[in-house]
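Only one chain is shown below, in structure tokens, and it's the form predicted alone.
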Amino acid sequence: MIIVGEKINTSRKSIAAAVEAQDVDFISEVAREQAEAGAHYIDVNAGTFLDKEVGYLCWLVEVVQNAVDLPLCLDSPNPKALAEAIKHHKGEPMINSISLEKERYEALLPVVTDRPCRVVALCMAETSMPNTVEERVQAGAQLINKLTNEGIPLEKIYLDPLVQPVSVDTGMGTAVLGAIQSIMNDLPGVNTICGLSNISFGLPMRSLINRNFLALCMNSGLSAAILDPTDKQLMATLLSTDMLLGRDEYCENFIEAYQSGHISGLS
């Protein structure tokens, strides 16, 4: 299970704060501890600030790489600052994201193919966000057709199902484990990948809400997950899903995790 440390986003007040002013103590401490925690990519993301995002997410790239020896998930909607950021980046980023919309794809069609990466394809049709199974499935399809044709590995392509909330529609959990599992179970070395914390926007107890759909992520086939890899609890709930499914042979992730103090039970 690949781990996508979140936090680096500057839709948190305190990180926007840090990015703006340059703090590259503070940003460095926030990659660290995802790092410690068991994060194997750490999200950047500076998509926020619009006209300032091409040199921020720069910025974010050469400070986090500096501080932890991890690659990086390079993260906007933004052709333009992808395209900038993979060129500070050190190794084999992971690029988030293309889409079958025809002007976002070919402009980041360049950028996924001149180097090697990993490449977050989100399910979506090119006009429309989906809303069944099925147009996850069609739309994840077409987008692996088209990136393997121009030569990307399909093992190097993560199809994003689109997690929303479930507080304005209740059956958007059913239909994202639904994605899952066909798309990993009806297109074979293709690996999936989801942003948790969609699934609880806007309800309570929104940490007990993300370790439950994790786990049945997870028993849906789910590769990757973008998510905070230092919440103990929603580590406990990933590692010890991950023993149960007879992928952890001989315990020894969970129990190495629990006598090193970064997971924990319910308090």
Given for the second form:
Protein chains: 2
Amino acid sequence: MIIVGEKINTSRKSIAAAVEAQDVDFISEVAREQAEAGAHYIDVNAGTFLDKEVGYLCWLVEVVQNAVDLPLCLDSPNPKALAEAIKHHKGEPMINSISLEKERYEALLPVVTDRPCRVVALCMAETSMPNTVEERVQAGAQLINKLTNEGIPLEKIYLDPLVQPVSVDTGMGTAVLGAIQSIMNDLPGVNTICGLSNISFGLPMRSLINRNFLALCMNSGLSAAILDPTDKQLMATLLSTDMLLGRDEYCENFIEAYQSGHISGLS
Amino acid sequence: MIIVGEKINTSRKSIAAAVEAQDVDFISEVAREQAEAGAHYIDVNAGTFLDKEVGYLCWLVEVVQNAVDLPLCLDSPNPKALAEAIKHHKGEPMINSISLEKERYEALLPVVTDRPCRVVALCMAETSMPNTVEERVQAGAQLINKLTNEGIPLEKIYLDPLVQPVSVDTGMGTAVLGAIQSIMNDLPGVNTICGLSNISFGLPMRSLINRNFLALCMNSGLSAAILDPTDKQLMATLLSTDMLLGRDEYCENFIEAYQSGHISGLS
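The structure above corresponds to the form predicted alone; please provide the structure of the form predicted in complex with a further copy of the same chain.
To see the whole picture, the full complex is given below, headed by that same chain.
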């Protein structure tokens, strides 16, 4: 399971304040705590700053890569910000995200083909959010077709089935679970990735629902997730699910995480 | 999801003491709290008493059915105890359990065919515990064949895939998950049931692992579980999984359980 640490996102108040104040220590610490908790990528997102986003995102790339020895997930709705940020990145980043939306696709294609990187690709038709399994699978297949034709290896593509609230439509959970299963079965080698928290929008006990949804997504074959690796209950779900699915020989990772205090079932 | 409340089992100290003391109030209260928490059946098991088991089990049947308006799951390794207990039961009980083991099968067959009941059937070969998916499915298919030939309707058979510790063999989780999926796909109408807690034997954070395993089993199609319905965290997992799997229209059951305090994500 590939973990993308989600905490350095300016939609969080403390991060926005630290970015504005150019607080290297604070951002470095949030990067380090995620790395220590098991993140494989650190997401950086300064999307809330709009006109200042490009500069801030580039600054975040520098600061975070000075703090931790990990690749980053460069995360922006703005292709220009991604094009600039990637220039500051050492090693092979993950780019979040490309989609079939024409303008976005054309602006990002040169960025993601210019040098080796991993690409998050959103399973949505050109302009509308997907509802069914089929819509997701179809958009995913189209993206894979286009991106592999451009020379991006299948295993560097991370399809995001786009999680939507189960409170809005009871079928939104199974639509994502079905899409993950179908994609992972039909396209061996490709990756799937998603954020979890949208699933519980509008409901009580959101962390619990998100945790449970992670377990179900993993059961369907999800290979990566954007989440908070310092959330000990969430990580307990992740590691115990890995164990229950037979991916943790001698239950070693689970027991080690328990002994080191990285997971918790209580608080 | 059919819930069999597991608490009235003399392997628990407080229950054993109450049974020995013939404490009607205590047993009635444990029955009632499970019924209020959502149990559909109340399991009664006095198996630890060996030579006194038959009398105690019959007493439990009377006491519990006086306390709650629910059918019971008569639970014993001893066919004789089940044969006696069923005589005291009003309505249609669940009998736990029959298996291919010759002596047991022959002793129980007259009991489970004498009057309408639901039958838990263990997916094990005659003498040995199952390891693989195939062993479970094969034993399950054999049992279904035999029991339906005796006139027991398919939908009254509850196959138990027999959960074994993942700490002993990393494949024990997927063996059960695969067996549930295979049985539920291939034999539409049959039920599957299991206890959860064996999965986590020998590991830390057992409740967490059991909860997560429940979610995965439900995803594979499990239709019934023997569990403690007063465990608010476990019930939170059960209800949120039902919701995420699209089985809770308008998220009504989940929200109602939250509002009434029947579920918890914290303690």
